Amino acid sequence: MQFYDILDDMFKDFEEYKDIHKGKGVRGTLITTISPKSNKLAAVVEAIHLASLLHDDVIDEADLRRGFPSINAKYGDFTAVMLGDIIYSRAFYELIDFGEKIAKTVSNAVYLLSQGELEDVNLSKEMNLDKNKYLNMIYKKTASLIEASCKAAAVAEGLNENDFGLYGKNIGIAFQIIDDLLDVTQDEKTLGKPSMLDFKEGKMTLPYIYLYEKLDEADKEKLKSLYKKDLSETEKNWIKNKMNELGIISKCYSEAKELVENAKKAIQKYNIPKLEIIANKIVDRKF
């Protein structure tokens, strides 16, 4: 991907940057699909996403990122935070070149993203059972930057930013719901981190909220007793089996699928087949 070459060039002087392994590049790919001339904008947005992950790993005390030692685990929290700040600063410096409208669109998403991160921390202090709070948090933390990526690319291409923003918002929320499902259904090798890590960290994601609602009183108490605990394989299997038995996995998947279908409808008139393919891949993935 050309935008990754630009990203590498932006941070070639930082040895630690070489240890940050490239992810899926969803945001950058969306930007260059909507606006093929916008490789630099894609690199800037990917840099912002990367900086947010560095800070996120420090907050979560994560040891792994994409199956490799995280920067904070390898070099310490100070280096991870400062590298994140450096990447943020350079990204915003470059962002100015794209004009006020695009700069404000992306900057506002970073503002929302930071709010979402704070809300995620606060919601993890106790068992959150409010679906709306969860959805609002993942919109800010995950979907807002995907939404902004699509809107900014649309502005660059002279297209209707609201249509593409709706597309981005829907696939962004769907993306996080699927991520939350994969945390339950996939193993450590596939995820690049321990399975059911969300629950151990106190994150009541949509599958757990729905599970709690469906359980009888005795099983609700059991689920509470496992909250924020290092789970044994037996305990993990109990959760998985209950989710399958009560149709939680399929319910969450269906909601993500509906969001994706709504996203495709929002930009249907533009006839950009690759955007439909990207949307479909959001829900049809193992990682």
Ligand code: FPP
Given for the second form:
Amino acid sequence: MQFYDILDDMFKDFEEYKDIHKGKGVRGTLITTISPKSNKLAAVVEAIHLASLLHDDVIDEADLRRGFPSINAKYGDFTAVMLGDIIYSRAFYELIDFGEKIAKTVSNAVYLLSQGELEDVNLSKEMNLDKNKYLNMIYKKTASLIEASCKAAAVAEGLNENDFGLYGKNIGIAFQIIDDLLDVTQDEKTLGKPSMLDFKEGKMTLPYIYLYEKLDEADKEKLKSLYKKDLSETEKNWIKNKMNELGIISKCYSEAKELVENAKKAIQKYNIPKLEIIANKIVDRKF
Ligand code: FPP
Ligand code: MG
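Okay, that is the form predicted alone; can I get the form predicted in complex with the ligand now?
In what comes next, the whole complex appears, and the chain from above leads the way.
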């Protein structure tokens, strides 16, 4: 992933940047797959994503990111916020060079993802049972930047931005649904952060919304009593077993798979096998 070298070079003067651990590079990889010449654009979008995660870990009070101490845990909230601002501002400075169309596409996504983050915080205040609110929030928080990455790369390559945008939007929503599922199904070692943290943080993700819908009255009350609590292993297992028994894990997987199929359909005619592989990997992953 050549774009990570460009990114590292951009921020080499910042000591704390060296403690940031790289992620999967989904957005950058999508950009360079659609537009091989767009390594710099890929670095810019990865920089924006990185900045948003630095702020997100402050908001979520997360100690771990990608299995390593988060920047806020290591250096404190002020450093994490400021480093995020530095990375974010530099990314925008570089973004202008790609022309108005690409700059507007990406900056509009940042506007949306910031709104999505605020909605996530607000929806976590009490048990949200509205699936549409959840889907709308994850579209903004996660899918908007993935959608914009694909659109911007299509623009750079002179391809149809709507087709690639639709691909990005669908895999973006699927990506977050799978993320929210893995929070339930995987252990701390695999996730690089404690398991079932979402529910403790008040985040009613898709599996929890479906679980609540399917539980009987007594169990609905039990689930409510566990909301935002530090869960014991027994309580975690109760939730997981209920989700399995009621077919909720497989229901969420099928919905994510359907989104991936829609994504692949949107770009089928361009015959770019790597985009199909990326789409499939989004669903078939352990972390
Ligand atoms: C991760 O969500 C968060 C995001 C994808 C978006 C965060 C956006 C902001 C903080 C807005 C500010 C933006 C900029 C560019 C400075 P998550 O908490 O569900 O995922 P996680 O489990 O990986 O933390
Ligand atoms: Mg977070």
